[in-house]
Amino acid sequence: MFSQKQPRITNIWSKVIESDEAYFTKVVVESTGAYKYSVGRQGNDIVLIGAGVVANMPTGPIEVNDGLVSDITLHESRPDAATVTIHMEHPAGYRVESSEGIPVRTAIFLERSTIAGLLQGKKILIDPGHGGKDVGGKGPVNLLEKNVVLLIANELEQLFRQVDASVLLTRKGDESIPVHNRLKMAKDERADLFIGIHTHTDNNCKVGGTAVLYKASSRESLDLAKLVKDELIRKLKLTDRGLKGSRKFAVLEGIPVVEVEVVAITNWVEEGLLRSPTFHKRAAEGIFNGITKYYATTDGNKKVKV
């Protein structure tokens, strides 16, 4: 039991903030009153230890997955103290601000410059599949693959532009572009990565989930595919349909290639998801997070477990 006069943590939330001046994740701990706290590092993680404050909300992890913060854990270390641990995907500088009011807010601002550094100067080619007369897959309620993959590609393009990566789309409208022209664009532009955006089509409307194809001859493509798939599933909470090597990308020598089947458009539930702009954004974030992790691991000469 805690005293009614004792400050209580009532809410924790986070938000990515991007402007001309700054690019950071803001984590906010809300409470019913002010309390003494200290903030420091444990490895890459940022830890807030509060004295004389208790939790008035569920303890345990709060999933974030914004590319920098994986999750935030609230823990009561003793009856009169609470700890908030921000689990980081990458190291980051931080600052802390507190504001009085109802509620009291303790805000931790986490720099996302590490992510920008990983992707800055990279040339990413995004290929929204199909287009024009080639509609691709069709959902049970007639949603067309060619349209929704372009919406996801546009969201992904914006995420790359936030970190000053050079990004190109093989098509920006409802255009019919042969596959060999798309691949040629990647070669001519000397792209660092080729990212295809698709959905899956299946005669069985109950089949659903996320899969990623990759250039079969390339270990780098396999590493990238694994990370993109895992991060997409973390974001979308869909069935893992696995990885599949493909030889159709063999002409792109030296360029890691993945083709993402975000969902099965022929699945009733997943076609419904594809109608949501929020889903388009979350899908793009999952792909972006996977690519960020790829550069974090490859630049550190690490291998991805498959």
The other form holds:
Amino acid sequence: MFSQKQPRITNIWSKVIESDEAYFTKVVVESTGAYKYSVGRQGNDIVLIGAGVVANMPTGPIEVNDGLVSDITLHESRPDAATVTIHMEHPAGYRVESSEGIPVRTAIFLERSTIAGLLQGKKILIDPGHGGKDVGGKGPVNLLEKNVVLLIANELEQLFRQVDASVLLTRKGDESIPVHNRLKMAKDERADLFIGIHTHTDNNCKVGGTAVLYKASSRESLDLAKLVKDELIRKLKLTDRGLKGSRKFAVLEGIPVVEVEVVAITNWVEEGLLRSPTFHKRAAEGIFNGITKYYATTDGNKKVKV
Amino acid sequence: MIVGKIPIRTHVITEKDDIVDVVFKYTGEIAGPGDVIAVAETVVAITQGRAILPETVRPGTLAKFLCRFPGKDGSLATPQAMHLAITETGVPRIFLGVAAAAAGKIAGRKGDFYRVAGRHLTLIDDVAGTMWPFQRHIILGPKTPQEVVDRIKDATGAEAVVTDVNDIGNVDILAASNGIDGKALIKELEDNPFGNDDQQTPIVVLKMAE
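Next, report the structure of the form predicted together with the partner chain; the form predicted alone has already been given.
Then the entire complex follows, led off by the chain already shown.
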């Protein structure tokens, strides 16, 4: 009979839960039946050890990259014991809940307050490129850069609002705003970071991938650009088109500046990606993760309380 | 009565896999007689080698012309995808579909193209329609889905369906083994237990009360 068989782990998934009261990553281990387990800490990582349970799903890592959890690894330590290791980017408090049913779900809730702490008191200016008559790049089917970058910028704004960071957009609608006005806004508002959102345009429709421009001769901008690009590529799994220094941001003294070219809109596979709301969200998450990592690694923030 | 829906995580399935072997490997210890194994149509198609890289498709003049007419957010808006649709269904039937679509447009009706040119064309997912590592592929609908569900039933003893489910609750059952109540099953799949496309759970076991 089904209920007498050894329980099997059939799936592991995770989700960021955002609401007014709560901000955490929920990791769920699903199994065909209940088993005995213990949850503890190994360094920053959280480890669930289950006894009398086997893996039905492939063992090994599952990428998460949500800014707090990098991956979750399932491992069969003995023929009748399974270990789930949650690899953390930052330390976090946790609690565990189990619910009965088919499947049985064991949920580990990880607090994301560290991320909120890293961004506390920061003012981020997001600049969705182009707008109005200036449509920017055009996709081979029909998409326009000015529209898709606004969708990604809106998702990114949401992520910053969630952690109570101060966030501004240079444009909220389809308006044409000269570049010098956008840069001036960063100065006037005393922004801590200037994040431009663009897509790349190329004569060769085969060229695709992610690139990040940064303010030339600014160490901070280069550091930020590297982190944003790496985190975006982890999320989107697109080709790395590299980092490029640009002189056009030189007027923004003292403010780190990056301009993200999320994809090449002229590549028709990547134009297809730009149609998906899930893709906009993932792109925003990648940029957000890069920025939090920047604040986690820069000197001024090393002493952030956990 | 269905007492539970168990999403089954698998490895990344490719054309090197046999779909019946994959289903047996991951559900053999979980599903038994009376239970239903639901398999997402996309992975069935992938195991049949029906994930096509657009670079390998040379669209003809007809495809280049016709791809301008369907909705831009739909699946046949690129010459490559339209070319594959023509190859799948044949030139005469495509023309009948186009004629029906034109008449439908005058009558203010949608969907006539697919009704005439073939429902199987709605299963074509254009680039960026499928999870990594198939985001650069165009995925055609699966071939012989009935044979697939019959083989799964033989191998596992459980009932089987091949299904197309999306996040907005549209459920299409392409084939079902003979012991299945299709209507009841559609209701159970409306909440999309397969999860979104990056969750790697292309199989769901619906457990029945014992």
